[in-house]
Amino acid sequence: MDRYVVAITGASGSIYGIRLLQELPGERILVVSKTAKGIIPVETGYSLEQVYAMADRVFEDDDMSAAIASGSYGFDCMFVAPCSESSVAKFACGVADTLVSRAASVCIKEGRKLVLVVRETPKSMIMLENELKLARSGAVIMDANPGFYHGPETVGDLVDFIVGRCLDRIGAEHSLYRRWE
């Protein structure tokens, strides 16, 4: 099938879902919280609309008839990348109030991959337990801490190792960083 969805939530590092929707291969779905809407511009230059055209279909947060809302639609991976602790509190506790979560909650019932791409820093014991019981629940929890045996020598890099690990979650091929030897 090779469909794909991208959601980017509120948390710093809009930039990993820009990432991911110019590296998948397919079909890209991309769905931009309220909050991110604010944060793409300031973090990474590029305006709403330049995201958007890097995705194959955009869905607003708040259309809740999207066709990812719905189990019988078929993708074969969501990435929430960047993933608030918000969203992934929502998760955990199976609140569907916007598009990005109930396409999440799609992804744990129909047991769909769903790779989170967290970023935050320290966590609480509350955000452990909600990533644990996502994790539990088939959700693949990818903190941002990328890896440096690769010799990264800019920002980018350290960006491409991590939207390089998610690819490797849906077994894409990539040269985005040097394996390990």
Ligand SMILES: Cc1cc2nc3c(=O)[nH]c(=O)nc-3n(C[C@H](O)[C@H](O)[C@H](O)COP(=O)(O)O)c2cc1C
Contents of the next structure:
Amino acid sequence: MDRYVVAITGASGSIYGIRLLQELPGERILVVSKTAKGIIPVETGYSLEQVYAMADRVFEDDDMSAAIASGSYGFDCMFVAPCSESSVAKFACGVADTLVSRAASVCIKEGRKLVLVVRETPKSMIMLENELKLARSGAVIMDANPGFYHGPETVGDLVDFIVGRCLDRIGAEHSLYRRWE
Ligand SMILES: Cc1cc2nc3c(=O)[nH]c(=O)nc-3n(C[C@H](O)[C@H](O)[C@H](O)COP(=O)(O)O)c2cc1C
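Return the structure block for the form predicted in complex with the ligand; the form predicted on its own was the one displayed.
Whole complex next, starting from this chain.
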């Protein structure tokens, strides 16, 4: 099918979602949460319009009638990058009052891939328990926590390490980081 959902939520690190949009193969569907809309231009220098233009389809986070809100609409994987702990908490409790949380809930109930690039530190026990619950439900907790063994020289190299690890989850070929040999 090669159809992917990218949700950018209001954690620091919106560049992760942007780089994913740039590197994902196939059709890219984008949802940006209300808080993320404010963070993107401050952290990355990209305007919201520029980020929207990187996707094939864009839905608003309050559009509960969007295609991805229904389990009958197929997609291969949903990436939430970055993923706030607030969104983690919603996903873990089955709260589906935004398009991002509804689409994540659909992923879990339909047994689809859900990759969460969570960014928060330190983490409370509540956050850790929420993440454990999601991991037990099949989600991948892909913390925004890059390795250093591939010889990164720039912040972009660190970002691309995580983006590459996300692409690994869907079997996409890439050269975003040097693999350990
Ligand atoms: C500049 C900024 C940075 C933030 N960074 C984080 C973060 O790194 N991790 C996190 O869990 N929440 C962070 N927050 C708080 C979330 O944005 C807040 O909990 C929000 O309700 C998340 O909603 P959303 O997941 O629907 O975007 C940040 C907020 C702002 C304004």
